[in-house]
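First comes one chain, alone, set out as structure tokens in the form predicted alone.
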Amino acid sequence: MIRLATPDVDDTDIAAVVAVLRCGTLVQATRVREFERRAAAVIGAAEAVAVSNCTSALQLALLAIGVGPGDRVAVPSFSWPATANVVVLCGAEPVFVDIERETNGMDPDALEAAFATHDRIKAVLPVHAFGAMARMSAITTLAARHGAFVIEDAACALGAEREGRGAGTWGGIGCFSFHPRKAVTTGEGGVAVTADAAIARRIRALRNHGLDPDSATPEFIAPGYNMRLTEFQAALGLTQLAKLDRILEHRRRLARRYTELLAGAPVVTPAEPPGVRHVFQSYVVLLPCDLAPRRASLIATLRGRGVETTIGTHHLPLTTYFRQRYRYRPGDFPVTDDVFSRALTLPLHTGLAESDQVTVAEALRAAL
């Protein structure tokens, strides 16, 4: 089977984990406050917070901020359900946003149309899907000019940039995801990155138990949560962002294989505007539209043939959840109800060669 994803991990990556195992020193020390100032360093920000995953960087972020009930908070309708769970887990309300198909991310056009028809919005949570940016410049100046706070959901986007400027600097909080699906992985894991050493505090005892992180003596100052990142997810993240750079251009030149692959077969493959660059979390493409309602039996043949896919990701508003409590329907969202029915995400990883490569595209013409 030709593996949708696998992590990128080596002896040298054991081998920290394994010296952090032996040590017995296993929570939020010296490897913790080493990971974090070294993402910090390559994320570009100037504080770095480490945490249990991504979903907690988001939660603790907009708690940080203070959303809470009564606020309201912009994120995108395509999306990983935690973007809008961690909103509600806070006692606040999401409002869904359309997305643009050129970078699968907020439209600022929908997200001024939000603006005109919610009031008490307070912040505004982009995703960069897939690992490109969305259109920061034009987010950002709409949550100042409405005086929202923006907090990046960048997950999927470590080492994206637009316009010469990194993911996870554009707004007040940037987060970072280490799944195993992404770049580099802590096997669960994330961060969040912020310019405001106010907001870093806070972050930091939300994390853990409310304890003061600079007091000399155990203090608790606030209602917290144990959301610590271990030592030896720690190691693992720093042998892991060690190799960023290659793995990175090495998911880039995977991803123009694929798009030279597919050339002149019958789907949309992901685009690189200028002026951005995409990391290729996933390389995802849109299949014809009256293939849509067979994505599912699709996805299965190309599994009976020896390749993994799944679907792009989810239409927020049409889960259960949101449908039920919101009343959502088909058609309120329609640039979503579009990409979310007809995206296909293919293998991509550093262990996947070209001829599985070559594999993945015949397989995929073939059951087109």
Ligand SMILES: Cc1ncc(COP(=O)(O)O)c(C=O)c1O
Given for the second form:
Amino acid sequence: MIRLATPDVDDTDIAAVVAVLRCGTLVQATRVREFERRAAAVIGAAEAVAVSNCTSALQLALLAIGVGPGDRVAVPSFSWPATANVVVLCGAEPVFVDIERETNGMDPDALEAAFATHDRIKAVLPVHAFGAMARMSAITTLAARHGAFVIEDAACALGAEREGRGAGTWGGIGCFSFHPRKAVTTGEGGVAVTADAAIARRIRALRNHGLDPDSATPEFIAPGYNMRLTEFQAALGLTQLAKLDRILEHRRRLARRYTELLAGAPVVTPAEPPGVRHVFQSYVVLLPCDLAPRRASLIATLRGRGVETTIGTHHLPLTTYFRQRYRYRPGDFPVTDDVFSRALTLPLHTGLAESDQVTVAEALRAAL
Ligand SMILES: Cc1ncc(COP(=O)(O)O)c(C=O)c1O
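Counterpart to the form predicted alone, namely the form predicted together with this ligand:
Next comes the full complex, this chain leading.
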């Protein structure tokens, strides 16, 4: 089976983890701090706070800026459910915003309409879908005009850029994932980055039982969670980050090759507009409209030919919880309706051989 994703884990990664397991210090300590320093440098942020996963980073980011009951947070309608779940888990209400085709991210015009129809939008949470950045200059300008804080869901976008500026550095807080489907991994893991020392301090306290990170004696300054990263995860993160540039270039080469192999096929291949560095956390094509209702059987056919594929990501307003709670219907988010129904993710990881890519492209053409 040509797998959708496999992590790039080598002997150096394994040795780093084993060394930590042998030394006996397993809970957040020096390696976590070193991982935070490296992550901040790679992302181009002043501060990075390591946490148990990107969902935790997003939730703590919202709590750190005081989002709670009575507040609204604008989120794109096309994403992994965590993006909207964290808003509800803080007691606030998500305002779904349709996406645009070029980026698969939040449409600034739709965001403007959301501000016109909803008050109390305290934060905007754009997602950099599949490793391509949302149109951040328009989004941050709109958010600033309406006094809303920006938190970037950059779970899939480590190393992505737009207009020479990296993902996670446009908003007040940027959140990243190190899940194994991402370019580099810590098994489970995440970081929240920010230029604001006070926000970083609040997130550090919230991830660790509310313990004041700056106090010499134990002071519990808030009701906090345990959302810490372990030392062995941080050790893996350090060896993984050391090869980030190579991995991202490799993934970008594989993406370009797919686009060549699929030239002339009846699918829309992903775009990399000028000024954008797409890091291809996923290589997602759009099927012809008439094949959208048969996508599940296409995925099964490809699996039968030894190729693992999947959908793009989720239509959040039409997932069971949000559909039942807010009575959303098809047609409420027309671009998401279309992209969600046609998106197909192809295998992409550094273990993919040239011959595998040819097999994937041929299987897809045949199945179409
Ligand atoms: C856009 C987006 N946000 C958040 C998450 C959650 O990340 P994690 O699995 O690290 O909690 C994901 C996971 O894939 C994601 O794709």
